[in-house]
Amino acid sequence: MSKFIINGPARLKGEIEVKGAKNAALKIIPAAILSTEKITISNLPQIEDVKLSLALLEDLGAKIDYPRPGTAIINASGINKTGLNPALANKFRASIMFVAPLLARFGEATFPHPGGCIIGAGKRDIDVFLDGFAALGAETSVKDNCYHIKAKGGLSGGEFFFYKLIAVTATESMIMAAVLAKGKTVLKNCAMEPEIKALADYLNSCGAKISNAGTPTITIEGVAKISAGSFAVMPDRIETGSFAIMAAATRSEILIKNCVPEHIRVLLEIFKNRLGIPFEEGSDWIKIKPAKKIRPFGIKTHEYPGFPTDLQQPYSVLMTQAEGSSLIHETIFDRRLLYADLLSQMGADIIMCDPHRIVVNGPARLCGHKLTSPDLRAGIALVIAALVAEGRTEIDNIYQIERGYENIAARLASLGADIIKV
């Protein structure tokens, strides 16, 4: 198994370019199923989850050409089955996104429980998807450890309120299900992430009739078919925020290019108004500068445009270097604070209040340690901690990190980090 070996502390300097958004790429790939025409997707991040998603699409019968790195031309006209291969679908959470377009186009889909990070015991189940599909006329049965969803005569428009949680993937899934449904669908209490609007804008450019994506209430008028076109994956806002926090924690000067500063506005406002982290920004770049002193500030995760749950772990590392105490409150996923014990092993002063809250006391002298990455976002937090820490850190199970960050070791090495993959 591969691992990272990192020697710290690091003072980084230079430029780093943000790759395409994982959470946008993993939705546009299955969206190709909705049309029998070719779609060209560019700026695809070359990460494990994207590779798995493309492989799953090919397994269904789609043809994919790769004219250059980061670009895929998909022809889904030849899809000849509606069952997801468990050997692929079990490996990543986003495999659930294939269900809606299969259901919309073919009237049925069979799939195992999706894989991915083992977090959120109560919030990563798929009840919200099944309930949403039922609102459009689909019925679900379970056989041989697989779900089988079928809509006799096709899906029909309906109304669905996201009652359990404001779910990004479920909102996107319901949009795709409703695009080819008969009649009008109204979705309420929707997630508002920029990736949702990007997906809707693309589908509308192909003939779909989606209104108000990016707001709490979305309306979809079903159409008989849609065409296909070109989709450029937006810059990854979580990668942008991760690099900004990395620069702040290591007191480095880093220019982050090919990003959308507005997508991490909440973090930048905290930098400016609370932490004292100096930075400059333009339309597509952010330059983080070293802070003489990092002030403490607690955060509470919230759906977009609030503080992202996917930046909570890196932010906690930053707070180990702040001068004071910070309360970190995770409200989105259960069990997402368990990584705090790994930071404690490195010397962090962290108090676990309950499963949803920790207090981080700083500044702490972090020391290198042998660690195992428990999941994607905790993994990048450990990388940041290793860059702050004194001495050698070994991080195992980096498969989890590379699921979301393309070629991260080489990119950080270009900034001066002492990091190798072995």
Ligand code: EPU
Second form
Amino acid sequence: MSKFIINGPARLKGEIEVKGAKNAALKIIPAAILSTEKITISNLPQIEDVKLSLALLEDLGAKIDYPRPGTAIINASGINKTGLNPALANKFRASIMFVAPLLARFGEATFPHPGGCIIGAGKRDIDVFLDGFAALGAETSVKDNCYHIKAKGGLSGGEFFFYKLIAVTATESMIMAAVLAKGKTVLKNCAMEPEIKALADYLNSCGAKISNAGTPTITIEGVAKISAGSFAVMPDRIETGSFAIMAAATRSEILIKNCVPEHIRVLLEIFKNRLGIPFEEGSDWIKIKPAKKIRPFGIKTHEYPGFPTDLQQPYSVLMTQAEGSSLIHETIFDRRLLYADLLSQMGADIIMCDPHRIVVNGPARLCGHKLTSPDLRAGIALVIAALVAEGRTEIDNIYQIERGYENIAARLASLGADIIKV
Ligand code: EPU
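Take the protein just shown as the form predicted alone and give its structure as the form predicted together with the named molecule.
Entire complex below, previous chain first.
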């Protein structure tokens, strides 16, 4: 099994380009099923989850050409089955994104419970998806450990209110389900993440009629077909934020290129107004500069445009270097603070208040340690902690990091980090 060996502390310098967004790519690839014409996707990040998603699409019968790295030309006209390959679908949570487009085009889909990071209570639920599909006329049954969803005569437009929670992938799934349904669909209390608007803009460019994506109420008029299209995957806002925090925590000067600063506005506002981290920004870049003193500030994770749950872990590492105490409150997932124990093993002073809240007391002197990455976002937090820490850190199970951050060791090494993958 591969691992990262990192020697700290690091003072980084230089430029780093943000790759395409994992959580946009993982929706656009299955969205290709909605059309029988050619779809070109560019700026795909070269990460495991994207490879799995493309493999799942190919397994269904789609043809995919790769004219150059990061670009896929998909023709889904030949899809000849509606059951997801369990061996592939079990490997990543985003396999759930294939269900809505299959249901929309063929009126049915069969799939196992999707895999992925275990960061919810036990298996991450899919009840919101099933409720939503039911509102459009689909029925779900469970047989041989697989869900089977069927809409006799195809899906029909309907109303759905996200009453349990504001769910990102479920909002995107409902958009994909409704684009080919008969009649009008109204979705209320929707998630507003930028990836959702990007998906809707792309589908509209192919003939869909989706209004107000990126707001809490989305309206979709069903259309008869989705045509050919092309989509350039937006820069990854979580990578952008992770690099900004990495620069701040190591007191480095880093230019983050090819990003959308607006997508991490909440973090930048906190840097400016509370932490005292100096930075400059342009339309597609952010330059983080070293702070003499980092002030503490607590955060509470929230749906977009609030503080992202996917940046909560790197932010906690930053707070280990702040002068004072910060309360970190995770509101979206149930098991997303367990990494705090790993930071404590490195010398962080963290009090676990309850499963949703920790208090980070800084500044702490972190020391290198042998660690295992529990999941993707905790994994990158450990990398940042290792760059802050004195001495040698070994991080195991880096599959969980490389799943979301392309070629991360080489990219950080180019900033001067002493990191190798062995
Ligand atoms: N949930 C349910 N029922 C459902 C769906 C979700 O109970 O049917 C629960 C989950 O178990 C979880 C919470 O709701 O506790 C949040 O789920 P949400 O729907 O917001 O998350 P998601 O759509 O599963 C996406 C991202 C996550 C990101 C969250 C932020 C993708 C592929 N995944 O997940 O990204 O953390 O939104 O809300 O877009 C990551 O990139 O590391 C990652 C986990």
